[in-house]
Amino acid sequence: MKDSLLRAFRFLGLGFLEPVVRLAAGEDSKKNVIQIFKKVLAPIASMILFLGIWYTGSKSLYNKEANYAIEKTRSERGDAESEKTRDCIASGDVSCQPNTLPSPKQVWNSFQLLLEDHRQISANKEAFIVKTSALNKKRLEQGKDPIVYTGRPSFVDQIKTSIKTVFAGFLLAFLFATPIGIIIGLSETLRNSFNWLIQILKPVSPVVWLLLVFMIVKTLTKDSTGDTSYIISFISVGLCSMWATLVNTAVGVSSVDKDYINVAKVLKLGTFQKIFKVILPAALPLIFTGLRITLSVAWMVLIAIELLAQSPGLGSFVWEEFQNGANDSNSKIIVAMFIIGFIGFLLDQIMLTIQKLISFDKGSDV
């Protein structure tokens, strides 16, 4: 039971819980207590410290902003009005609260409000579907398009859209970069011929890729009446993020042990057999490292691309809240920041788990 639990925790990236399991099984109490302190209690303490610094900083900025508002009112409208401003701020009225860095509690409250908003929007969608089901059935029988819900997406809907976009971009990067990386990796001449192009295009900004893709897609879809922002977004994400996979695949293929190649020659394997049975398995650790980097980069650039392309997703959510400037907008932006970071972490763990499943290289959890 213990060994199975340990293997499961390591597989899921929860190796820091290993000393807890070993202590519960009665192994070396002193050693495991020390390890629990290092791997479990110390990180929890750092989280508490982070929240404490955050709360203190937000409180300090709040007080500074409040004092500024009071003093500004005094200088412009007199003492009586400044006292009214002070009383309004003290009362907690949202209409006069300083708009600055939100506290952890405010961020948590905004997170709950966003979830409640999602539940309300989901209920409205369900009611709309029920209300229009009979009419849509008739429209379909007549060969017409059904009436669809066009209300605003919820925060959760925008998360789903961003995840869908990043996986579409990642798939594009994988399908484009991996074959090219294999071909270039097999030929030193090709590597030397195209290295200059890779080195020039690799550091290009997501903004430039977005503009390039926009030019091409808009030209190709000039007569289309549909929204092309999603297509522009995922293609831009794929082009921005594919370079790590391309380079790592080429390096992995080109650095395969020559003994493996010689064995393939002795066994008289064909070109494709040699690639799929010898070269790719040996290069898989480096290829997966490139894929993990590609997915991480794709998720990072996605937010900026969604913001610029005005396509649905977390990027546009952050920009809309910034433009909105409401009292709780800052809190919602911080919620989005944590969600973006958490999803990025999960995506990396998913890639690491897949790598462990299909690769012989089990040594690294980094």
Contents of the next structure:
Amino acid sequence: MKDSLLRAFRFLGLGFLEPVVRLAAGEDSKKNVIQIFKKVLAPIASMILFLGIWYTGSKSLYNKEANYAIEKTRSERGDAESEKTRDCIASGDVSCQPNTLPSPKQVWNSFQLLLEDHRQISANKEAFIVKTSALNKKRLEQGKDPIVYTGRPSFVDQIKTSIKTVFAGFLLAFLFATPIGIIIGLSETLRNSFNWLIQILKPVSPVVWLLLVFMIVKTLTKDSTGDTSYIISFISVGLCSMWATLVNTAVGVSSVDKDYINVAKVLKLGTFQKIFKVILPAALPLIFTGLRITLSVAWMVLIAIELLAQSPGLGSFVWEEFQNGANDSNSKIIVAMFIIGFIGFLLDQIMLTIQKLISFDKGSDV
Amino acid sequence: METSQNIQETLSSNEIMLNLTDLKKVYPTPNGDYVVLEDLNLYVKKEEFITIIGHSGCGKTTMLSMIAGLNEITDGKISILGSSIKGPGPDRGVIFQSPSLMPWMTAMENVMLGVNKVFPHGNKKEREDICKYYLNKVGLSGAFHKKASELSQGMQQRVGIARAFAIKPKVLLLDEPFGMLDSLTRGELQDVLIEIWNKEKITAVMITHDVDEAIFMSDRVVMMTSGPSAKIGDILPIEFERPRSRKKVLAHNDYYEYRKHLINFLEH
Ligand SMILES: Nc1ncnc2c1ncn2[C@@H]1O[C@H](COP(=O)(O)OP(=O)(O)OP(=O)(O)O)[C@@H](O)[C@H]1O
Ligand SMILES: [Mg+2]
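Can you give me the structure for the form predicted in complex with the partner chain, which would complement the form predicted alone we have just seen?
Now the full complex is given, and it begins with the chain already shown.
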């Protein structure tokens, strides 16, 4: 029981809970208490420290902005007005709050608000669907398009869109880069002839990829009326992120241990067998490392690309909030930042888990 | 002492399994060509087990990999049953110094890899039986379905032996197969190898650094001169009867003569 629990925790990347489980199971208490301190309490302490620095930092920025506003009013409109401004800021009135780095509390409140907003919008949507279902049935019979909900997407909807886009981009990168990487890896001639292209394209910035994809997709979809921004952004994400997989696959395939190749030669395996039974399994760890990098790069550039391409998702959420400049915009941006970081971390954990599952090299933890 | 040349004249050609004539190997290096082997002549009879000893770097591995077809021949000829070899092939089984198993495959699958290639016509059951037979022979009856990466070095090399024998090669090539093992495991594996070999009598060429291993295993010990331009320096026939037992071999008077001969060669 205890062992399987430990294994499950370790598998899920929750290995730091190990001493808690061991202690609960009544194992050597002193050692485990020290371990708990190291693995559980120390991270919690650092989290508290982080929040503390954030809190004091935001507070001093807030004061600086507030004093500036008060002094400015004083010099422009005299003492009486400046007193009013001071009172206004102190009262917490939204109309005169300094615009600066929000405090942890504000961010938390915004998070709650965003969730509340999501519940509201979901409820609206459901109501809309119920209301229009009869009508839509009729329209369908008449051969007309159904009416769809076109209201503002909620924060959670934006997250879902972003995840969808990143997976589409990742899939594209995977389907494109692995086969090419394998082919290039197998042939030294191809490797030499395409190396320059890969080396030149690899460092190109996401923005440029987006523009390039935009040029092409715009022309290709001239006569379609649909929303192309989604297509543009996921193709750009795929193009930006596929290089790690391409290069790692090529390296993995071309640098398979000479011993394995010799075995394949001595046994005179056919090309097919050699590739699928020897080379690919041997290259799998490196290919997977490439895929992991690809996914994290995809997620990282996604936000920038959504922002530029004006396609729905977290990127445009951040951009809209920034331009919107409402009182709680800043804290919403910080909420988005944490969500982006957290999802990025989760994606990496998922890849790591799959990598552990398929890797023959159980010892390594790359 | 008889040289390999004049024995060969007295042997009819159909008794010879493997023949190296005027073999030469040159490695190009940044400082000009390096001649590893030159004028190397050696024959191996059918059902003969020979070992090769020589100083480190003299070119033993080079010679063996040329026989395996993994290394190009600069000049001269290597022939098996009279016909020149062309590249590697399953008529020559190789046991490498490192077991070189595919770590993502089970012991069974590793052996199967070669068997599938050599017996494509037999049905799956027959091929599995061949694998099982040899895995049993090397003492791995309990580990058919263990991943190679989960086996110890010694067990991996057992699989390596099974894999080499299972494809029923004409010639078996072994490059210090037990070099990486501790002495206890090495002794066990020598016994495993010689036991299978006694049954199958596959012509074998084995490189070793271990004088005792050479005497215990082989019919002739071939001594190579130090490089560059290494060739065969001396050949010592080992006259012990087969099957041999380690105890009897060690107790035999000739054993120490053989040993002295080999060590004498290596020290000069
Ligand atoms: N690919 C190569 N290119 C150039 N020189 C090489 C190459 N392979 C081997 N050599 C050189 O050829 C010589 C013989 O090497 P080889 O590996 O055959 O020796 P060996 O007798 O097997 O040594 P050991 O007993 O240490 O295994 C060495 O001097 C080595 O440096
Ligand atoms: Mg060697």
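In this text, the rigid core denotes the largest set of C-alpha atoms whose superposition between the two forms falls within 1.5 Å. Predicted model only: the values in this text are computed from it and were never measured. Residue numbers count along the first chain shown, from 1.
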> Taking the rigid core as the reference frame, is the Cα of Q35 displaced by 2 Å or more between these two forms?
Replying inline: yes
